[in-house]
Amino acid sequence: MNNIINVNELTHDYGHGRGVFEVSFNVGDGETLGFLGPNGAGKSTTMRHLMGFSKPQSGKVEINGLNCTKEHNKIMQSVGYLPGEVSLPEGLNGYQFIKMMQDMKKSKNDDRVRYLLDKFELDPSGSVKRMSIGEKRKLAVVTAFMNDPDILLLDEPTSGLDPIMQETFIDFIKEEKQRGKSILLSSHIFSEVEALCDRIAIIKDGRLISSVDAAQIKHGLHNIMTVEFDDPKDFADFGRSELDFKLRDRSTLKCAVVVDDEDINKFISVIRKFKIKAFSEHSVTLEEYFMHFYKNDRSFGGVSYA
């Protein structure tokens, strides 16, 4: 798979812990990468560097092998960008704004524009100044997709849309994926990321801290096996096994073990030697996996990392 988007050791330090630090990832041809993190984590900063709005202090940022800072104009011919915060010129109506963007992109596809206006149920005849947040977001969606770009940079794309329009947008992006578009989708909404992304990169405090495949999420990122014993000796002996323990509680005689699919036989061979009072299995969701990195008590699948 050819890489369409390449971010290599991107660093821009704005001081006081703000910025991005040695961020590296890529997006392959026809792939959707989810960029997952809360507000302020560095998602929008990375997007601005990809758009050429900011220059890296160090590292490289490229789209289609072109430097995003030096060759911005060439890159924008094949990129659709949906910013996290929509700011529109107030002196225009929606049609005038669309016309302005068509002129800037040197692209005019009125059939595509009509399709998008119908899809997102937007009447652009009114003044941009008087549009609601949702209407402004829809107008930004139309202008981002109207020249049918091959590469999409989507920063919190459903922000401001009502739940019905959020579903419409997700269905639309699924169609774009089927058409082979390469997409970087920044979001803090787990359901959105799970529905659309092939891979997911988690960012915290400007640094990438984990990356997982969507296929892992569908089968549970990890399995947490919780085992309770009657006999303190069984509890102690089991606790000395070479397993990935996340909890050993002497007061309740409970143990919790992380067991990935490839280790299930090893777990069974160990556990069959003991008399068990109770047993439960829990598959870790994307949200729980994410919160493992973000919660102060490092909770993971209901099990505390002390």
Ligand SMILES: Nc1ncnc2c1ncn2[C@@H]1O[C@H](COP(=O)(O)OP(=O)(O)OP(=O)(O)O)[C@@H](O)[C@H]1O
The other form holds:
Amino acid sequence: MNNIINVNELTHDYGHGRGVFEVSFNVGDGETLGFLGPNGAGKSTTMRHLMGFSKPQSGKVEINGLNCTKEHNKIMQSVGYLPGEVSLPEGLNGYQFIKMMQDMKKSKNDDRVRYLLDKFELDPSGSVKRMSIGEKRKLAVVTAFMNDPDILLLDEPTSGLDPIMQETFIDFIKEEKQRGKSILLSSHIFSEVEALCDRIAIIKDGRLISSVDAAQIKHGLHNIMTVEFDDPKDFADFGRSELDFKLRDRSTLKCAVVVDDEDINKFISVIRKFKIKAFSEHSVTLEEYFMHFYKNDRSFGGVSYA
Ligand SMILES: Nc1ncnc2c1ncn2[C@@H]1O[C@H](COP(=O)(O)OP(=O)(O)OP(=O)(O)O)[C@@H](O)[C@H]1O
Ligand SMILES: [Mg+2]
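Since the structure above is the form predicted alone, I would like to see how the form predicted together with the named molecule looks, so please show that one next.
Next comes the full complex, and the chain you just saw is listed first.
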């Protein structure tokens, strides 16, 4: 697969541990990459570098082989960018803003504008200043997509939209995916990520900490077996076996073990030697998988520890 977006060792240190540090990832042609991480992790900062609004201190960011800092104008025209915080010029009405963005992007596709206004149920005749947060967001959506760009940078795109509009937006992005668009999507909404993303990268404290295939998680990246014992000796002996323990909680005598399909026989041959009080199995959901990273490993597979 051809890489459309390339982020290579991107570093921008804002001091006090803030910023992005040696961040590397890419988005292939027609691929949707979910970009996840807690507040302040560095998602918007990375996207701003991709739009050429900030210059890397070191490392490289490229879109379609173009250096994002040097080719800022070309990037602006070929990429649909939905910023995390929408700030619009307040002296204009919606139509005037659309016209201004058309001039800036040097593209005028009124049919597409009408299609988007209709889809997102926006009447842009009022002044931008008086628009609600959601209406401003919709106006940003219309202007980001009106020149039908092949590459989409979406920074928490559904924040501020009501639940119906969130659904409309997700359906719209599904259509865009089918039309072959390459998409980088930052989000805190797991259902949105699950519905749209092919691959997921997790950033924390400015560093990329995991990258995973969404299908792999959806189809059970890990099966978690939770085993509870009556006898502390059983608990201790079981803990010495060569299984992949995620958690062992001495106070409840519970263990959570990762058992992938190829390890199932090994797991059964170990577990049959013990007297077990309770047993349960489940696949890790996308949400659990992320919370595991978000929460500094304090819970996994339905067992949590303080
Ligand atoms: N221009 C700047 N000057 C100083 N610090 C900055 C600047 N831009 C970003 N930061 C800091 O870098 C860190 C990353 O911010 P960023 O906005 O990228 O986070 P985020 O992952 O988008 O978070 P959120 O989920 O809250 O949107 C934050 O600690 C922020 O304060
Ligand atoms: Mg952000």
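So that the term is clear: the rigid core is the largest set of C-alpha atoms that superpose within 1.5 Å between two forms. Keep in mind that what you see is a predicted model, and the values were worked out from it rather than measured. Positions refer to the first chain, counted from 1.
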Next item on the list: Inspect the rigid-core superposition and answer whether the C-alpha of Lys246 shifts by 2 angstroms or more between the two forms.
Entry: yes
Check: Relative to the superposed rigid core, does the CA atom of Leu66 travel 2 Å or more between the two forms?
Finding: no
Notebook entry, point to check: Under a superposition restricted to the rigid core, does Phe279 display a Cα displacement of 2 angstroms or more between the two forms?
Noted result: yes
Check: What is the C-alpha shift for Val270 between the two forms, rigid core superposed, to one decimal in Å?
Finding: 4.2
